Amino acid sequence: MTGVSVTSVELPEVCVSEVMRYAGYRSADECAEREIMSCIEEASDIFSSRVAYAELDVRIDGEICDFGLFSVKSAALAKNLKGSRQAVVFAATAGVGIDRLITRYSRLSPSRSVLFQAIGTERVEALCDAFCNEYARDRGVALKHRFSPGYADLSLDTQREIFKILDCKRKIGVSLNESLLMSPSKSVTAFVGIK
């Protein structure tokens, strides 16, 4: 394992028809657009998007991935990690202003409340896409799919060892509380395989 790394990655335009998926929306009246155009203007300055990452090496055997400092059982993340030598372990966040933003709508406008959460979602999946897709880029390498704590049969509680290993509330200011939720609530922490 090499040490934990930090980087602020750039994030690509906002997606207007994925916050439209987030939130719900199959198609937009002209009414809907603007308040959608309206939420995502608001929102726009006030993400600040980090990732602490690790590369461990990862050994499969059957249903266990072992990554050296701690292991998991998981055969569906054994079957994304299989033949890979190694794997990028990250935590990333879209930052506290957009659950701020929620909170404070969520008494004003419900329905602009759920349009900042869309927001934040998106934000934070784009990040994930960027940070992977630079991440292969700088190192010539290909990637696997991202695969996160509480899809398939990956256990939530594999969020424990992530957040030991990569010391994220002191590297990126992210929190698990005992319920295993993340503060900042637009953060996300993956493997993901490499190639």
Second form
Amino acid sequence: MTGVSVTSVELPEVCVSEVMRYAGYRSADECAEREIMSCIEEASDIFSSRVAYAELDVRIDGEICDFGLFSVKSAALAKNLKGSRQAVVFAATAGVGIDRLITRYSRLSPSRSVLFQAIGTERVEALCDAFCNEYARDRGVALKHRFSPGYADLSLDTQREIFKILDCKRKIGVSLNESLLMSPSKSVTAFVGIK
Amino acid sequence: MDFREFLKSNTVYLDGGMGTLLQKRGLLPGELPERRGVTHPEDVIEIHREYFQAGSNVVSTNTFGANSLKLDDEELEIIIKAAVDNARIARDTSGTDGEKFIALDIGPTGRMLSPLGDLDFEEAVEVFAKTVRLGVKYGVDLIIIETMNDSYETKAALLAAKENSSLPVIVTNAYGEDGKLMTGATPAAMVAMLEGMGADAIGANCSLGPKQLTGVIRELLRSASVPVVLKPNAGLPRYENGETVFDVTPEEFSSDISALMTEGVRVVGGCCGTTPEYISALVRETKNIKPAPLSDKNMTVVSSYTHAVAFGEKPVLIGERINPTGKKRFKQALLEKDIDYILTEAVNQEERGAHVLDVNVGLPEIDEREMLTLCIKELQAVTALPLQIDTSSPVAMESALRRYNGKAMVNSVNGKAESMAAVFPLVKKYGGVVVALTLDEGGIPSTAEGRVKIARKILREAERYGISKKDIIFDTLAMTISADTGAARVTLDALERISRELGCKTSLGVSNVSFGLPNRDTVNSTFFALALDRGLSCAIMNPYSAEMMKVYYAYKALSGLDEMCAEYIESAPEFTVSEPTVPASAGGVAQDFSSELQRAIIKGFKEKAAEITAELLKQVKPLDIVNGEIIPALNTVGVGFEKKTVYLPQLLTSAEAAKSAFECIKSFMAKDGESDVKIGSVVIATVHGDIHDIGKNIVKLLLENYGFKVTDLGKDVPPEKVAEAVKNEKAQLLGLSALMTTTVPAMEKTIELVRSTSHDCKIVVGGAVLTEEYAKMIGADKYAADAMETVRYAESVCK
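For comparison with the form predicted alone, produce the structure of the form predicted in complex with the partner chain.
After this comes the whole thing, all chains and molecules, with the earlier chain placed first.
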């Protein structure tokens, strides 16, 4: 394994249609749109975009993905990583600010809280995409689709291994709670096979 | 020499990184570095020794992550004992001159504290306490709390250090590129809180190189009266040919730090990527710099988890609305534990321009300690304003101060011996700025001289506790002029004398001055203007009062405190007098309004819904509005949601509009002393171990809309607490939510317990991981896929 690197990635503008999708809208009238835009505006300067990552050698043996320092049993991940000799493991976070907004509005206006949830999800997904694109572009490699603990049969317990390796708390301020969820909540961990 | 003594007049050199050096000696990624002290003591001793030889006065034990969340008690003790032994051996065998100390190193727990994470504050204090007690037992000279990126966790650690030792404590935080902690605190806010609690030195470590930390360090130097610490990384890590390299060389590192030492930094060292080479370069470069003398900044400051508010230059407005005195609706909210009502008062005052919020929730009928602590906790989730803890109960005061994430304002102490003996120890321990009332056993003196005399007495007594006058704000007691027309003059004279002669900050509860008079706003705001001119630093006031706010903005503009009168101009439209707006259908029959209210609710217009309801209440009975207007409107939306023509956010905005209509009705009924009729009692909670409450909050909102009495126990609720509430509330329905597979067993356990104590209560469950089948398996009566379904079920149960 290489050491852990930390990077900040520039994010594209918030994609309104994605936010609507995450919030459960199939269509929006003018009123709803105004509300969404006002939430996006309120959340405009609170996001961070920090990523901690490392490259791991990977060997696939049936359902076992052996990363050297630890191995994971998951047929779906094994299938995803098949043919890759190396994978990137990363943790990305949109920061704690959005959690504060979500918490604040869950008491004051649950409808806005739901919209902030959606915006946070859109941002952290955009961050992961931007990171993977940048990584691939800078190194001239192609990447597979990212794969996170909790997808298909990849157990959430994998989070413990990822957190140990990436030292997420210190590197990017993400911590793992007892039930294996992350704080800040708009954070993502994933493996990405290098083609 | 004692470390505190040494710190007073010397530059202190700390050590550098440990992790990277252990990696070079074979530490694997993911391995706990602290275990190396037991498995490879010679490596750790060698590193410590090299730091002492490089010139470090203090080395930190290899205990950064040694805490009871990661290790069991037995291993924790073995690791800390070994760590202290290793440092001691290194010191004894280093062979060089100079003062050498051993610091117990304490890093973050690795978990996030509630409300952002799932670690309870008191649990965190206990985790740190275990480490501290072991450090004390094995004989360290001081404690270093470092790399904390959350102010709340920093407070927990410092509190644990103070409660379990009398050792000196250095506290350093990890600031981000934006110059703040991850959870939002500025350096000035951290200084306010940490100095208040008695940290011996305060600073920044990790995350960035020395250059990038310059802004943070300057802000620390401006605000701190204790020595400032700088322990940066060797720049940023990069990977080159399979090796970690840092981009700042020892020479550059030393000269950058040297520059900041000439600006006043007193305690220096290195963090990630630094080695003994960096420390010896640093010592060489800076050994001739004379340690900057310490100066008391003498600032009166309170803080929240994001920012500090200083008293002195500009008047500070303290919102008085969170207080049941004379407010029927507020009393009702307290009795019903309707926290949302209180939270809304907080946010509204913030929007009106308050800088600090007074929090008084004392009522004879309720457990004030529990209520105040709960409110402090909840308020900190919705507002970033510093809070003023307002209670006459020392027990409630302590509990609230403990949980407060920052340096609070404390309201109040007075010149009575009993009051000072109860309040001052708390202010000393937790930090705080305390409002001191100029009265004592003899009552309120009728002369200014008498009040100044009490102020002097209070200052003398405070000093005995080690509380300096900057942390005391005197209230010279505004009393109504309707009883004594000279009252205001005495108050103002005393205020001016305390400000001039004692050099202290002052506060007034302005509104008292007009009690018993008509047009109180005019009297209050004029008095406010007079007091400001005599030197008033802050006022406990009503931010909703336009007259008061106008005076505030105008005073600032007139005293040159408002650059280009910008704030005054910006505030002007808010206070422009306009014709009262007459609703379009005024004078029409009630029927017209009714459909309008339904429309407003369906469309989700909060303000409009409230306005129309207020108008309706003049002619229509409250219950008729609920049954004839609000419920039908909600049903329209609810049916739409069930048919999937209305989406969740729309359902919620309608629910919020309905809530604001209800709020109107509630205040109307509270005024008449009527209590509103509830159609059934429901208890809801997110189960133990689960911290997701969005779904539960939505269910609560809708249930309340439909007229149910909802007791919301919050998230992460133990089964016992749920069972107890179901019993006490005589609940007909219990709603449990769980989002994660891991917490479904907790749900099952809760159901089991409730079944054994309350036989008649139906149980409905919901949450992302649940299904109809699952719900049956764990013994629930009903699985509800969404909030509307829960409402429908509740209606059928409570019929």
